[in-house]
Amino acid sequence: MSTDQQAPEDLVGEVRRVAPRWLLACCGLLAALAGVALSQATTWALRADLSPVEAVAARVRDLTPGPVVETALGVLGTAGKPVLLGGTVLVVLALCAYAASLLRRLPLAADLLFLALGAVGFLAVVTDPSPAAGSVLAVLVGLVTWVVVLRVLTGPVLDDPPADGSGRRRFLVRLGVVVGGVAALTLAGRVAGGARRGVESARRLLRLPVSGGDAPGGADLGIEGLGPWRTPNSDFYLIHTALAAPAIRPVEWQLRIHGRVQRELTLSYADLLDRKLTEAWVTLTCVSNEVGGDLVGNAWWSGVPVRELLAEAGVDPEADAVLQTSADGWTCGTPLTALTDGRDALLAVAMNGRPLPVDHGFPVRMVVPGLYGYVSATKWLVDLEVSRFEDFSAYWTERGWGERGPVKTQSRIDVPRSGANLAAGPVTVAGVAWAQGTGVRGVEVQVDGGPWRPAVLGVVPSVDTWVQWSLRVDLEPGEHRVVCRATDATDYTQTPTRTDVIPDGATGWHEVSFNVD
C-alpha cells in the first residue's frame, strides 16, 4: 500500500477524532439547555401562565394512571412539583444530546426530534384550559433555538479541523458566544417579566375616582348561552401587534399632544385623574371580526374626554386628522370629527370600575365609539399628533385597510350553535347586534328560508353599546338554518352579500344549522 493511502480502520479513526460522538452530544445538550432557557425566557417576558415545560408536565401528570400518581405524591409529597418539572427537563436534554451524538450517520435526526419535541410542547400549550399566545410564541422560540445552536456548535466539530487547531478555535468562540448570548436574552426575559409585575402591582394599588357601572334594567336579556350585555374584563378580546405588553408605571406615563395646534401640551397621569372624569358604556369591535365572531365585547369606560384636551391645545381648523401612537410604536390615524363631535371618545383610565388591564393598555388607552380598533384603539397611547391623513401613513392602513373604519351594522346568533341538538317545540333563538353612532332599531330573525319575524330588542343607555335580542319559534323535528338580520336607526338593513374584514370590515348575515330531535 502506498504512503499516501490510509487503510479504512485509519479512516475511521480519522472521522472519530475529529467529531467524537461524546462531544456531539455535548452539543446537542447545549443547544437543549438554550432552547429551553429562552423558551423560559419568553415566557417571563410576556408574562403567559404557563411555560412549554409546565405545559408539557401538566399533560404527563394528566396522563398517568391515577394509582401511580397516588404513589409518587405519597413519596415524593411537596417535592413532587419540582420532580416533575426537572424531570421533565432531563428527558429533553437526554433526548436532544443523543441524537445529535447521532449526526455523524444521521444527519436529520436532530432536526427530526426538534420538530417532534416542538409539536409536543405545542400541543400541550393549546390543549391547556387557558392557552396563551405568549405560552405558544414560547414554544417556536425553544425551537428554533435548538436548531440554530446546534448548527452553529456542531460546524467546526463536523468540519475537518486543519492541523493547525483553528477548528477547536472556532468551536470555543462559538461556544462562548452561545453561552453568553442564551444567558443574556434569558437575564432580559427575567427583567422584563419583573418590570411587568411591578407594574401589575402598581395598577393594584390604585384606587381611582370612578364608579363600577350599573347595566340598565332589561339591557341583559338572562338568556342561557347569551353572554353577558356587560363583558368581564377577563373576557374581553384580545387583539394588538405586541410582542410583549409594554410595562408602564403611571408615575412615568406621559401624553404629548402637539402638530396642528396652537399649543403644545404635556399631560402626566396625575393630571388626567385632576379632571373630571367621564363614564360611558361603549361596544368596542375589532375590524378582523368576522360574522358571527367574537370579536366584540362591552365594556363600562371610565376616562377623560379627548375633545376636551384637544379645545385646550387649539386644533388648526385645516386638521382632519390624529395620529395615534403607542408605547410600542404603533400607531394608528383617527378622523378629527370622531374625537370632537360629541361622542364619547375617551382617554380611558379604567375598564368595568377598575384600572386598565395591562393588555388593555394600562395606564391610558383611547376608547372611540363607532370606530373599529384598528384606527382609533390605541393602548398604552404616548403621543397624539394633530394633522391630515395625507401627512401621514399608519400602521394598518400601510398594509392595505381602510383609511377610516367605521363600525358596519351588524347583528350575530349566539343561542342556539351551529351543530346543536335540540328538543322540538318552542325554542328561543338569541344574539346581539350593534350600530354604534345609530342605534339599532330592530332584529329580525327568519327560519328556514320562511318570512322574516321581528325579535325582541333589550334596553339599551345609548346608541354606543350593542343589544340583545330573542325570539321564540316553533320548530318540528329536523335540520333547521335560522338567518339574522338588523336594521340600524337610519333605516339601513344589513345586506346578504359576504365580504371580507379586509379593508374595512365584514358584511353579510349570520347564519346558524341545528338539529330538533
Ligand SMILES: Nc1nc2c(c(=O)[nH]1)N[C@H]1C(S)=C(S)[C@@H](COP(=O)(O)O)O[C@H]1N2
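Everything numeric here is computed off the predicted structure, so don't read it as measured data. Positions refer to the first chain, counted from 1. Here the rigid core means the biggest group of C-alpha atoms that line up within 1.5 Å when the two forms are laid on top of each other. First, how it differs from the form predicted in complex with the named molecule.
With the core held fixed, residue 118 shows a CA shift of 2 Å or greater between these two forms.
The Cα position of residue 60 differs by 2 Å or more between these two forms after fitting on the rigid core. With the core held fixed, the Cα of residue 465 is displaced between these two forms by less than 2 Å.
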Given for the second form:
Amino acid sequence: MSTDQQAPEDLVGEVRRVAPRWLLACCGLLAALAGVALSQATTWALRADLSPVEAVAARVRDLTPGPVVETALGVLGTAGKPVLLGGTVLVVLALCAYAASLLRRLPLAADLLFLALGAVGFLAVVTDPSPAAGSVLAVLVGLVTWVVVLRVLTGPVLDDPPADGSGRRRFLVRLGVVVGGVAALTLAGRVAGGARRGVESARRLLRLPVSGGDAPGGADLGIEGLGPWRTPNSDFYLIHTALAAPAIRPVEWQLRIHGRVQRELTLSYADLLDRKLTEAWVTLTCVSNEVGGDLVGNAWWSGVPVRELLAEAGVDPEADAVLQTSADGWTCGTPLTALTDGRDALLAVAMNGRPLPVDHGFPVRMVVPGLYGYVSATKWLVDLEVSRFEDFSAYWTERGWGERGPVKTQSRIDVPRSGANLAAGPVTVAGVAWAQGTGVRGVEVQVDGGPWRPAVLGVVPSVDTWVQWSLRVDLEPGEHRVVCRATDATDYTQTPTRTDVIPDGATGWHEVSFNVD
Ligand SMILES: Nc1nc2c(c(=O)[nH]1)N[C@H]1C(S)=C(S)[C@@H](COP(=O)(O)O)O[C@H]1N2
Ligand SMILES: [Mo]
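What I would like now is the form predicted in complex with the named molecule, since the data block earlier showed the form predicted alone; can you produce it?
All chains and molecules follow, beginning with the one already shown.
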C-alpha cells in the first residue's frame, strides 16, 4: 500500500482527507458566478441602466490606451462589446477561483479579493455620469453573494469530514441549493426587468384622449435661470419608497373603491377612459422640500375627478378619510373633504399630455391640489378605502409625519443663485411662490435688510399652481443679501420662523447672497 494514494494522517493517526485545491477553486468559481449573476439580476429587476460588470468593462475600455481600443475594435468589430464584457467576467472568475484555491493556507485571501473587486465595481458604478442607486445595490448584492456562497460551499469541504461520507452529501446538497437558487433568482430578475420593458412599450403605444395643455400667456416670465412654468416630465422631481417602480400593464390595472361606501366599485383602465376626463394645471409639492428646495413641480394633469367615483360609490357620512394604497404597498391617508369639495382631485392618467411616466405612477395616480404628496399623490394607485383617520395609519404618518398635510405657503428665489458674481447694473431677482388651494396674492423682496418691495407676478390659471415672480433692483458693487416672502389669498404672510420639514413641512424665508462687481 503506497502512502501517496492514501489521505494524509494526522498525529493521532485518524484519516483526514484534505480537500484538493481544485475543488476549492471550483467553489470559488461558482461563488464568483453566483455573485455576477445576482448582481446582473438586481440590475435587471431594478431596471438600472448599468450592471456592475458593464460599469467595470466600460472603465477598462476608458483606461485602455486609445490605439489599443481602436485596433481591438478594428479586429473584433461589433463583437467588441461582448468580448470586453466576457473578458471582464473571465478575469473576475479566474481571480476568485485562484483566491479560493488558497483558502487552506490564506483563509482571508478570498474575502479580501471579494472586497477589492467589490470596491472596483463600486467605483466604476459611482463614477458613471449618471449613477443609479440600483447599480450600487447590485454591487452590494454581488459582494454579499460571493462571501456567502463561498462559505456555504466550502463549509463541508473544509470541515473534518465524518467518515460515513455525509460530508460529501452535505456538499452536494448545498451545491444543488446554490445552483438552483441562483438560477431561479436570475430568472426572476430577468422576468421583472422584462415586465418593466413590456410596460414601457405598452405605454408608448397608448393614445389617450388628452390635450397637452397650453400655459396661459404671461405665466412664464421667460427669465434666464428661472425654470419653465410648466415642469417637463423629464425634470419633474421624483419621490417614492419603492426601489423599482411597479410595472403595471393598463390591461391588468384595477382600482377598487370600498370601505365605508354603499356600493363597492371596481374600475378597469378602460372604464376610467370611458369617462369624461378633466384636465388641470396643478403644482405638486413634497413635504420634505426644504426652504429654497426643488421638490416642487407644475404639470398639466388629465384624469377623472375622484369625487365623481366617490359619489357613485355612496360615501358613509361618518367617513372622514380615504386610505390610498399603491401596487407596491405604500399607503397614505387623505382627508375626504379634499377629494369631494370640488377642487381638481384627479385620478390622473396623463401628465403634460403624455401617459403618466412609469416613475410618476403609470398607469394611474392621484393628484390633489393643496396637499403635500405624502398624504395625497399616490402613484401606481390600486385601492381606495373610504374610512376614518382613527381607524388606520399610513406609511409616513406611522413614521412621525403629520396626518393631514396641507401645503404651506412658500416662495423661493431662483435668480441670482447663491454665491453668484454679477456684472454691475440692474439685477433681476426672480423665483416662484406657491399656496395651492389658496392662491398667492403677492410676493415681496427685501434687499440687504431694507424695505419690502412688491415683485411683479406672472399670470396663473388658478390658485392651484405656483406663480413666477420677478423684481428689478439697482445694486451697488459689493456683497448683497436678498430675501423673499409670499402672502396668500387668506392674507397670511409667510413667517420668518424656520421650522424643519418634519412633521408637516418647512417654514421660513428663502434668502440668497451674491456679489455685484
Ligand atoms: N406609491 C407611492 N406613491 C407616492 C409616494 C411613494 O413613496 N409611493 N411618495 C409620495 C410623495 S412623498 C410625493 S412628494 C409624491 C411625488 O410624486 P412624483 O414622484 O411624481 O413627483 O408622490 C407620492 N406618491
Ligand atoms: Mo413627498
